[in-house]
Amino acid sequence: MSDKYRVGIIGCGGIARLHVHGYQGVEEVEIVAIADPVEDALNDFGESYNIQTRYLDPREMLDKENLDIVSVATWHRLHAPMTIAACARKPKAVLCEKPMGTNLGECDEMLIAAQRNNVKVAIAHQRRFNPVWTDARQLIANGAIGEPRQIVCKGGQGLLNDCSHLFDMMRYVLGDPDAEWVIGNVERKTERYERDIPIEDRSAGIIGFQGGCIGLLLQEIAGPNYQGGIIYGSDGIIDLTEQRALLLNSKRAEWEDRRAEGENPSVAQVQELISWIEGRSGHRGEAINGRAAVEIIMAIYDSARLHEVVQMPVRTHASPLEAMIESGDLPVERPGRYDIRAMLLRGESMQP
């Protein structure tokens, strides 16, 4: 086995389970260890996989156990400080769960820990694996419907959580290009959380891309909500879910039903990992995209905040919504903190 390199996941609750899959799919890898500060769920997970050596103490884990690759699958705000504790201790590779960050801050503290230790980091945005969103990507590089004017996504449980993966998949399929501009407004009227992150009730964005594409995102507005979206072009459509790509266009009198093949998203997402380790390639999660997204949202908080639209690069490092909340701008009108992931706490709990 110690030619293998060596993994520790921190974090181990739902999420953590793709990693595992993921890990278990690609033979250059072990996963060493875990670690994670609730008892009950690291022996569940440690159980589940086999996997003996346990710390509640994920610094702990970091100092003992000369990781090569360090996963950081815990709720959101944790993201950065354990990233950048894992980056101290200069293994070779960090894959952090989406999103990046809570705000731009956290973002570039944790890019330039990385730079410092020479880490590769990336953000497990696992969906630019799915064969078909790839699939998608080089059928608009290839032209096959014109110049992209418009991307149509719908989105729920907020901006920062499942929304992130569609302002990541609007670039990813065209070709990852910057966004120039946004603007967007919120509506937050209750006291929502989302795995102990105020969230907002409401929300949409408009994005302009360089390139002239223009990305629309409804939050918990025109439901139903799913992973994808309808990218209108010059000369065609493309309707797109994490199954199939629906391809219209003026060579065809019909749909054409694509539904790619590949590998999973996950397992491929390591191999990639370990090819960058490896200076064969890059990687389509590197961190740089996923800050890309996050800036996004947070233009959008920004665009809420300041009433105008915001220019890029956003100049705001903590959170805008966080700062409405705080300075009273988002008034909640109908009281009673709830989370809507408050099925994942264990015991008696009802809060994080």
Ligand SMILES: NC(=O)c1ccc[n+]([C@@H]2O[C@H](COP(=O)([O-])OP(=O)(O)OC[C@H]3O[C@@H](n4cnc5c(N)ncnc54)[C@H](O)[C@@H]3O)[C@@H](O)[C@H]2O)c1
Contents of the next structure:
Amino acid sequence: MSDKYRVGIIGCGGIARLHVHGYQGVEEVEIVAIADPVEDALNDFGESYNIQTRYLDPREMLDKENLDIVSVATWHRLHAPMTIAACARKPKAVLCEKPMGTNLGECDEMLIAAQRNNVKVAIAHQRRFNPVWTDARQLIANGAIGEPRQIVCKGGQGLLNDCSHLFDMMRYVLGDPDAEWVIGNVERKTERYERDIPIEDRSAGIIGFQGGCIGLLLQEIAGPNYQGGIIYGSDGIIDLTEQRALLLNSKRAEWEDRRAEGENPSVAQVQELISWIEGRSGHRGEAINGRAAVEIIMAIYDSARLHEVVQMPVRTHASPLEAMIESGDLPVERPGRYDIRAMLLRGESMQP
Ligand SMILES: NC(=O)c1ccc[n+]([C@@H]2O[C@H](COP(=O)([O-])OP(=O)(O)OC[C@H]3O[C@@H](n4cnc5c(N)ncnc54)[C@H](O)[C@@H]3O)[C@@H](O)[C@H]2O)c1
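Show the form predicted together with the named molecule, please, the one above being the form predicted alone.
Then the entire complex follows, led off by the chain already shown.
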């Protein structure tokens, strides 16, 4: 019998392929089983990677396969129940997709499940393993732009989806400070959904981080949307994308174009998971960081709901956006539900 870590994947869609890429790049692991209730998805995926042990019911896989590592790669609403189901079977680790949960109540239950069962839970904000972003983090830590004062990002697809990476990026490059306060607003005049979660048409948030840096995120307000941002400091600027960091400061006459090289982020994310399991390091995607990104999002929604500057920690456990929709505080003016990710569904479905 192989002495490799036994991996099972829940949800066989697009992002699960990136998880496979990550696991295939690390010798100590072996993907032994996959689960997805949609037979087509399960079999396509199994055939692509030659994985023969397939389950329509993820809990049956968890019960039978004695897994060491579980990937949760389903849509957002299933992140909490699937992570909690996995933790209850006591694997060594769970790697769950972002956003960690759709509200803070879910995130906290995931943390309880991890602690109760002594399972290491990481959230796949894999850009923390992008060497360019790590380079930016080190530059800032070493004072290359002086005191960081502002980070400006432009995102889309609602705050929970792509923007969760951006809030995570703000924290990552600043050295993971806590958010102290948040003010924000949302506009939702259409019945917009993303992977079955109601999202706003547009939104903006301003975040006050410990240490004094201010984060600003514009969602569908002023494109183009991209993964990255501009970080302004007292003595310089870093203009960051996924591919490069441009650096300017008082020691340079021109912009320096920095392109750090390193391991593929999906592979590096799994390597660090193994090192975490074996007690050689922590994991930079550990769940507490995934929760922090969700908390900033919920604070923006709660600021819109309560018309106030939200002082952290957020004490609303449900999604304030969903609460506003249910209470009628955010009336739709142009009715008709649509999901910007309906193209991911199979067959005739337009809704899950
Ligand atoms: N980290 C990133 O950069 C990144 C990129 C894309 C997507 N994601 C995240 O990954 C998640 C999945 O997105 P996707 O684009 O892969 O979606 P997808 O629709 O391609 O895949 C989801 C899969 O989950 C399956 N599924 C549905 N119900 C299930 C259940 N009860 N048990 C097991 N499987 C079930 C579906 O049949 C489908 O095959 C989302 O939460 C998304 O935010 C992250």
